[in-house]
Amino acid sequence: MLGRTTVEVRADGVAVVTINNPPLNLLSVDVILSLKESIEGALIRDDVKAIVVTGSRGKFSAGFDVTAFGGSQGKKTKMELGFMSIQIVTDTLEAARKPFVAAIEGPAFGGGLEIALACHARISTSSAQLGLTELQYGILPGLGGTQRLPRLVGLSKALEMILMSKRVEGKEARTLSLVDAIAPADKLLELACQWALDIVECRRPWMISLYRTDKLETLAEARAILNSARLEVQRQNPNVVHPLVCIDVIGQGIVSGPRKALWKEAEALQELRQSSTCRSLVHVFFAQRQIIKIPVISKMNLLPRKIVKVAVVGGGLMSSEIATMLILSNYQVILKETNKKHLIDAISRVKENLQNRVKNGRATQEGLEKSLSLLEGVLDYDKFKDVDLVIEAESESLSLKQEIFSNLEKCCPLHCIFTSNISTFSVKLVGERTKSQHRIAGIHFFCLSPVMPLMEIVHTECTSPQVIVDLIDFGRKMRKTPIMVSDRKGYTVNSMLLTYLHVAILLAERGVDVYRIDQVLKSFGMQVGPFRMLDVVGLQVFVVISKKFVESLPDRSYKSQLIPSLQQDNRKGERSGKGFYNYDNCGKASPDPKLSRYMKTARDASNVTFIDSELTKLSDSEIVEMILFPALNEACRMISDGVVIRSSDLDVASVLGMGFPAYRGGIIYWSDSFGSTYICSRLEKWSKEYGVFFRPCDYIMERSAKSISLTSETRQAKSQL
């Protein structure tokens, strides 16, 4: 038996049973077996006080192992659906004879808190984390954690932990009654002991959560409270169903009590697991801890570098703002430009983006000053001396890059990694007149938005193992998720984004409503839709990557006419408190009704001089597949070419990057709900239609040809890794 408790019988009568499962004391059928063991054994032991339940090496439990959600469970028995919640939870824990205490230290999510809260006290430290995130994974707590948690912290405050999966600290723990006493690490187990000890001498009350009352609402208030979480969860997410269902477990508790709600409960838990939601929300969070998982690096055992100072050369826009990111951060940034005006500008872009935040109320004016004085603006390579990083975003000449990173290489300690920000030239290309081969990558920010939570690293065949690593730590610690990606020209997956942004400027153009699109696709899943997303980049800094997009790859994009012609009015987006739509001094946005004249003149422009009425047509349906069909078209040539490892790698990228709904799995994954057959389909009747931008490629051809799914990953990678 792999999961295992020990347990250890102290000199004062309380057994201390510790769950141990290395590395995260993760929960399975085995572990809750095991514990049942011990927990019995113990209690028909005369030595045996009170019993103290903890976790080893410092981590009580993450929760249950992820891998037991999501596939199918046939049908089960009443007796087999309530044996962990019910037999073993509440009747074997909570109804037992002697004390339960839990010392919690690290985490307890999910199945693990589950645990603690039917514990008749609980002591935590002040940093150990608390939450019941079930709901991430497209299923509620199955251990009694609906029917418990309101009644230890009352049910808004049940609520909001639950559907958000939101982690609380001990500190805040103790002040919700979630942990009734707080202790330092060295002490936590013998506070634990001795407040077990406590109430079997009755120092101490012995407190049975299942059946607390104290801190819930009132019936008719608590009816108002779930309704209002009803209609919250179905504004936000119209499209999942477990969260309605877990908030009508918990009314089920409060209206018809705890007991039958727990079956309820298990129930619900039985049928939600086997949901494609599950499914979909299961391959997203394992997708997530693959994609920095490189085969070949990860047997080296490389540990990364510290990374403290960057420097970002020229530019102009996208210099500051990845100048911004990087500062935001809390990197020492070293902003390099050509002249003392290009330098003021781009400093004063900087300004402006962080003025932004503290106007729409993301940071506080000391903030602001706390990230200026990160950055310092040069015109030479003098202070280049002791950087650990350098971001290349120099104008699209290779001459001048090539030149750069000559200089950089003069100039630069022999640790500092080379990196260049721009996909139209390969990076092998950009460094080949330098001996530095070995420390030369690209990184690439998803439409430099600091809200997008994806950066693509770009490796060669010469890029060293450790510079990747270093690369791969620099990105989480700025809070972005990393992909690797090879050094192909012209490929990067903010193409996939940007194909989706452009059929969707193509549809308005040719008459389709840009709210209605925004709306659908909101409806869809995306986190907004693509006129708000564009809203949000800012305009100016889309048509700085998508102009390189358009030149590199002309028969595989679409030159707008729609975005210049909101430019010049002025029109800059979320920023500028205009772009398509109209934003208030909180940042609301609101429909434009002037924006029709804007369409006109991108029409005229493009010389569409009429409405295309098949197009004004579309069901919401057609919309969803007209616009997200080309993306997919986009991340299948990356598959083909390889220049992704995986492809749930690209499923990773359409959620972090694109906004893609997870509970939908990814752009890929989603496509088995169609199959290759017919979205190859669709695209050739659009091609036909509406050119080649459309035109399905080989990977998809050939695979509708033979009915195999895009999933199935039958070619060998390419890439180096």
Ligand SMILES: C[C@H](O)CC(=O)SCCNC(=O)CCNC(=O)[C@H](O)C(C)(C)COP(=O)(O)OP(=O)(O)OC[C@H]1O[C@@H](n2cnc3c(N)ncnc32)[C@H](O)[C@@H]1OP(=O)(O)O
Contents of the next structure:
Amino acid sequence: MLGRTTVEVRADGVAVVTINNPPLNLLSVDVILSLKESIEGALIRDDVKAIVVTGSRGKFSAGFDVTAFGGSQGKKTKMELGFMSIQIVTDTLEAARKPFVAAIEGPAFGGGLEIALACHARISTSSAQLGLTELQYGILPGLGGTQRLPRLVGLSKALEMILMSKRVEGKEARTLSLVDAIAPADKLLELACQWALDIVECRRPWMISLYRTDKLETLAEARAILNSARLEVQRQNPNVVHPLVCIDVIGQGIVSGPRKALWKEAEALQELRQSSTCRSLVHVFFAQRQIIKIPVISKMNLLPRKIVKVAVVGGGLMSSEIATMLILSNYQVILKETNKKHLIDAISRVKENLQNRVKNGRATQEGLEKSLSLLEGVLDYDKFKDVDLVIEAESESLSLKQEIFSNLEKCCPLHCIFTSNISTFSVKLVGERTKSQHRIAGIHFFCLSPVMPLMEIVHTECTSPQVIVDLIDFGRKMRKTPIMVSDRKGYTVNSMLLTYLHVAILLAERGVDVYRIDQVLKSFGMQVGPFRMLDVVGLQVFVVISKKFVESLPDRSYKSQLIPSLQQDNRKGERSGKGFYNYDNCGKASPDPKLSRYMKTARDASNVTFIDSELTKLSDSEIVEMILFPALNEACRMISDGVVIRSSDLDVASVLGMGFPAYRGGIIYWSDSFGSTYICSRLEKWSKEYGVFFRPCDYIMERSAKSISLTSETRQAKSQL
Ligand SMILES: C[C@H](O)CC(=O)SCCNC(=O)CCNC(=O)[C@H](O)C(C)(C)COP(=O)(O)OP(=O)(O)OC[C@H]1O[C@@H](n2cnc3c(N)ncnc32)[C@H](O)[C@@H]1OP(=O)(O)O
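Having seen the form predicted alone, could you now give me the structure of the form predicted in complex with this ligand?
Next comes the full complex, and the chain you just saw is listed first.
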């Protein structure tokens, strides 16, 4: 269907071409063809002196509809190479004999921003969002962005923005010279039209981004910058090619001229959009958008209630981290402890967290003071009468938690939501002694929560839809991705993670080198290997969470003395300077040759009398399978138990909560590259050799028997939502 742009010619001779494909004005071949038609129409009209391009309803354009990318779907929109980028954007728009100005409000991402880059000037609002986000989908900017952005903001900045899919706000874009002026939303169109007329009257320069050189570094500098960018992406992401391809295309423009490079960009886009990396990343993108959709509740059209004041109960490490996140998200926070010294310690930790942000340039001293002014420490419940949300983060004692919830019911207003930052108990059990079950839920921030983008919302069968809507909104305001899980003793995403860590310990105890395991998993694409992860999380935290897991699910966990033996020697992980690795003053990790000593102690304690030569001979891919299939097994249990709403939620959870590589699509999606039969047979084999820990769950066995993939939704999930 064509006709996704409109044209209005104003009395002053400016034609306003509006991209009109709500809600986000996404681009498609049809929209681009309609844009071409509108532009050509305006160019041949004698009464049109200049053209302003904008988007309808306060949104410039969020770029191409990414469903057009990735494998077979991508082929549907295959068209003549370079048609959109060269024929339309470059030769029709940028080369036009009338000036074009982009008026940008809201999102201008990917192809949307690329259209704006080809205009002769750009005006935006200060809160507009601009970015070339294509690499996040395994492709590269395909409408000339690889050539125009470096020419507008300089090569270094452009590389940073493109390689990291970085989004900037209008005001930052102005300082980068990405936009020429900032205007308030209600004056944006007026200023853009005036600017366009000023270009006609030669009062402002007519800039063609593609041929600008004033911001480009010298050739020698450019080569050095490109080389270091190549090394960095190879170091960070050795398994994907699209960042390197993108750097090459940018480099070609600088060395051989932008026109030639536009062709190379078009060719590269054509190829990359059909890659499995693109398919996986597009899957993760949509899975992430799906995750907050709860079919039953969506139909109720409930609006989230405003949460202003949040109380955090408990003064431990986790509480300080939660309080820090809350004040950084501008919530008023009460931090409650029972003991004055603990309260002072907790507040000091919050201050320390904030000071670290100032030290590493992520916040200013003024910002620190503003954040701290939102925090109040208390020793009783007097100030709880107007809190909207309580997050209980006390130590893992059921009776203590139950007592706190009973007190909350007495001291908080009726609308207040009670949550527990739970990891090992059922939320229902925690709230059992109250009559407020409808407003009780779990919120699970993960270890190292300020950097972990995942937040679990644990609902019971009594949690009200309104509370769920409120908590999803709360999570998003905290810039977390909320995943809804049903009450299952807290072992949701953690059960995947713990299984992953337990099997790594099992292999290490039976002779596979710890550092090899880490290196293999890192090469596979995990953010960090399991042992490095244990050090980062802290061995004590692992022991506390793991203990309950082992107690409740002895068949699905592996008991080892490895970690206790390290702890006995004061090796507690990165924070203590030693764990599985040694850490220098800058936190750099290096392997420790003395580790074998602890291995021996652990082996003796577990009665593992010999090093398993079969295991020491495992290939890299076998190590990956042996460590990740049990986690996948756990994920499948969650699907069949209805803990999550849909299997793709666990793909997101594995990426954001475990550090699973997004370019493999998440743990369930990845399983399709093996098939259920292979996975089941491997688990069965290991189960015979190394114990029930590896036994495949019914879900995998059933699917294997029928040769059905683990991702296909043949059975209605049993989620309560
Ligand atoms: C050739 C070119 O160089 C290639 C490109 O242009 S690649 C595309 C670049 N564009 C992007 O990266 C933008 C991605 N989108 C976003 O970041 C966010 O959607 C946004 C910040 C623009 C808006 O966020 P928000 O208001 O929260 O809305 P959000 O829920 O994310 O999106 C609304 C709907 O649009 C969909 N959507 C958003 N961007 C989309 C895209 N680029 N393609 C397809 N669908 C998209 C979402 O899936 C969602 O669909 P649903 O309602 O059916 O679930």
